[in-house]
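The chain below stands alone and is given as structure tokens, in the form predicted on its own.
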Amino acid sequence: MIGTILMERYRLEEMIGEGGMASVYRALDLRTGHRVAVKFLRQELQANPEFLDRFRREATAASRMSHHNIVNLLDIGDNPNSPYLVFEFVDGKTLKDIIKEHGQLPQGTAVQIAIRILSALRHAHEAGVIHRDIKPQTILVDKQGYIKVSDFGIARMVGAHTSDMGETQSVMGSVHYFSPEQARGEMATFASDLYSVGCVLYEMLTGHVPFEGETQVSVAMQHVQAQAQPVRSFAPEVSEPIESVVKKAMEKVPESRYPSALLMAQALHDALLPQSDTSPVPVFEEGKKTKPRTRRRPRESLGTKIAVSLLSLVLIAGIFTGSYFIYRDIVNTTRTPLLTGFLLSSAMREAEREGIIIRVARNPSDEPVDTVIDQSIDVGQPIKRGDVLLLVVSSGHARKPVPSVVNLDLQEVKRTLERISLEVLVVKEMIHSAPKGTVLFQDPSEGTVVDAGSIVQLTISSGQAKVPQLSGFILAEARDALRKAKLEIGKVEEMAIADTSQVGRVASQLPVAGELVAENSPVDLVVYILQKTEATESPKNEGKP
């Protein structure tokens, strides 16, 4: 699959997950130069019906929205043999990724998280799409720390008239996340996404999920029938009111729940706010009864799509700011690897894939050069990309043979010397044909066995340049004549001269012309000038008869 190009614009690159129904891939629109994501049926399920139309229905779904935290379907197969869908590609982890990395999740960024999966479902249900597999499997989070929703595959539209257990003859969802009316085999509905958010929550809030079991139907038995333990006995440092927005959207009874995704996210926004003696007042409730039409109904009508206006701008600046704790707990944090016994070449590697900065110190030791034999950070613990992890690398044994290193650059000398903690020093440079920074000569000499640290004294080449004939050239044809001989302009002298013709040419140089020199050496010119003339006048007798 790799390397072909589908509609003559995506071109395979890479397989980057692989599941029960369907296999992804990376690939780049050759049109636009973008990378996208194309998710394949799976070859053995394709000439499976019910699989199939969840294909399509996936399809379906994704293209009644457009939201930015949904990944977004871009472009649809017109293969009828292998159907594929094309979406937006998402540089990043999924939430589940996140939780194993990290644990529990600080309260703020784990609430962040929560509030982006609530505007994507609030979009996706005014668009009348169930999604029915929430779950942190199917969250991603990009290297900006942008939150996304995927995998719409198994999604209910609103009105299709199907249920859930008549489609597979299985209960729909992950085991783990699912509703308690999904455990029974009922219809999904919007309260059964808002559920699933509300166990998401508690894996981001406690580290664990709700329910455990050795088999999936128990753990789909303690959905219907058991009370999850409360979060602030795993995680204390949560706070009562965040508790409490887990706790209702986690209700037996969907009517218990929230009534939308808009008023979980604002519960949840209110919940981070500091708590004061007053109960702060609704925006507005939602799923009021309304009142027998009357001609006051135009003004409350728009109350409430001001009130809804309002509570949205909240949430968006909300989503705005907290953005920034998502990047900083999540995204701009990984774990430290395990770089000790590594190959420094092979350890920075690692480093780099993680955003870690390098810093290196050498020890004699007995592991082999370029060994690293300790790592300042312990493995696993948390550490900040862009932070600097230290690592003591090994230079051999502390007493070696120093090694030949006449006829190489001053540059890779340095390294190669610094590898195994020998010094360099530089006491003598020489004209020499050379080129520059040779090592011409070294103390002590090849084989001499020394302590760690001790130094090398080298004397190296300082290249050697031909002084060209400047006489009579302009100082800018004199210039360019010494840039290619290897030399630099020195002080520029002048001197007066009558004769014009001469004005601004070299008179004289030093070093003499054909005088052999280092390279970049400068050269001292002397330069006519024109000879002032002074005017002269005759007295004036002012005042005289």
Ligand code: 3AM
Contents of the next structure:
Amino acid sequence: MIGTILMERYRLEEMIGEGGMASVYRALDLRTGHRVAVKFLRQELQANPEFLDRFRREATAASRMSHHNIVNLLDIGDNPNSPYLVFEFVDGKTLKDIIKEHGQLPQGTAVQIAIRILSALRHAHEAGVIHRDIKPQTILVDKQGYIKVSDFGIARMVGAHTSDMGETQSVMGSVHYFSPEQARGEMATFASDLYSVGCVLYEMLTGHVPFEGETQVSVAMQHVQAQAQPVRSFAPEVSEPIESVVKKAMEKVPESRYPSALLMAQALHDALLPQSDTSPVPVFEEGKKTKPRTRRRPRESLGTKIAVSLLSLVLIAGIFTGSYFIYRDIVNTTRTPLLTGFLLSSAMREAEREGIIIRVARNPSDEPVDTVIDQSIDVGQPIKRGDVLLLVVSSGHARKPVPSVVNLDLQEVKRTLERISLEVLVVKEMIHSAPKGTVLFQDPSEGTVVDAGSIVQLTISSGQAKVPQLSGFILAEARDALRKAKLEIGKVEEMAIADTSQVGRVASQLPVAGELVAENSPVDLVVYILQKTEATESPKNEGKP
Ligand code: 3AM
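Would you mind generating the form predicted in complex with this ligand now that we have the form predicted on its own?
Full assembly next; the chain just shown is listed first.
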């Protein structure tokens, strides 16, 4: 296989792994010079229509998506007898490898990884794709610390009637991250993916999976019946709010989990915020660098949230970067080498040779991207092999000004911001006369310079509708009036009366007439019905009073 050129374009260089149903090769794209990953359906499965179908499903799922936290599909093989898919190549490790090597991860790192997985899932879910097999083995972490969700091999498109039943366990995802409903053989939903993220976060925080057992069945049974030991019983340094998010994500009943990937990500963001509002918190100021300052602020202040989110993103992404790709075996004293001024890659090589552990913090600067601009221990100072040396690395033009998105439609804004690697978080919907989905406020504001991957928080309009007067209407008229007013009929309750002329008519409504509410809101009604004790005919009166 090695050396084979596919479609006159992809030259296979090396086999990099074998999964349950596919072999993955690193290849060189001769047209662009980029490395790619080519995934072949395993030879012995190529005659099996079920696997061929699943492989096709992965292609369909992957081609619906394009996101910086998803391993993107680049091309589809042209040989029907030997199907293959071409993906972007991720030069790094799986999250499982990292957990195996390092055990539990620091809370901030674990949460930031989970948020990125959720960001990928939000995109997939919006495209109608359920991953169904979120686990640390399908999360790739590249050498820069970027997170990419891979392997939509058993993904299901909403609306496609493929149940999880009857498919063998070994290829149906790892039972350690299975939701209770998947363990019962029921259909996976969006909420099942969130459960699995809960399990992955649990593992990152504690260093082990939530349920262990002798057999796959015993593990599956625990997902259905048992409560996982609280995260803090293994990792007391984890904060209570983070533990609560894991617990809620891992609720047995899907409806008790977070309603969406975005809301779970939001909960994680909030949980990272400092608990006390009197402690010094970094405050983000428009157009200025993020810097710490002491201030009293309410916990839910948007400014603080953004400040902390941004700062933690910057710091944690930075600290995470590179810290897993070094040796730490040799313990010996050496002299700190000069690394400032060098490119990070050569600084890392140099440090690696010396057995020094590098942590990286990124800071914007005029130096070219990835140039080391400072080191925490001076040149020539003694340093132990295995010690940590913090390098401050230029993030150069990775910082960018936030464009103005106010008055634009949310969908358009998402596309615009995602194209320039900014994340969108809708923090509030407001009843407003602007069309539903119009952005009303943005934070940070236009022109604020932020790091790539930062979050832009938006307040959008939920539209505005005036509740019509409905009392006296029969139900069909009320429904009609509500539809015209861009509202929906809510709960209808009944009230018994003796007056036959009123039977079938609306007695009262909530919200009351004249109120301004969000578009598509429900209006609950109370309708008169005939008192049973009297033997009266059913009402024929269908007109207005
Ligand atoms: O067998 P291991 O765990 O070392 O990480 C994936 C896994 O590695 C890797 O191929 C193996 C089988 O799935 N892999 C999958 N997609 C990849 C990609 N796009 C990838 N490695 C790099 N880039």
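Numbering follows the first chain given and starts at 1. Source: prediction; values computed, not measured. Take the two forms, superpose them, and find the largest set of C-alpha atoms that agree within 1.5 Å; that set is the rigid core.
Relative to the superposed rigid core, V526 undergoes a CA displacement of at least 2 Å between the two forms. Relative to the superposed core, Q509 undergoes a C-alpha shift of no less than 2 Å between the two forms. With the core held fixed, the Cα of G463 is displaced between the two forms by 2 Å or more.
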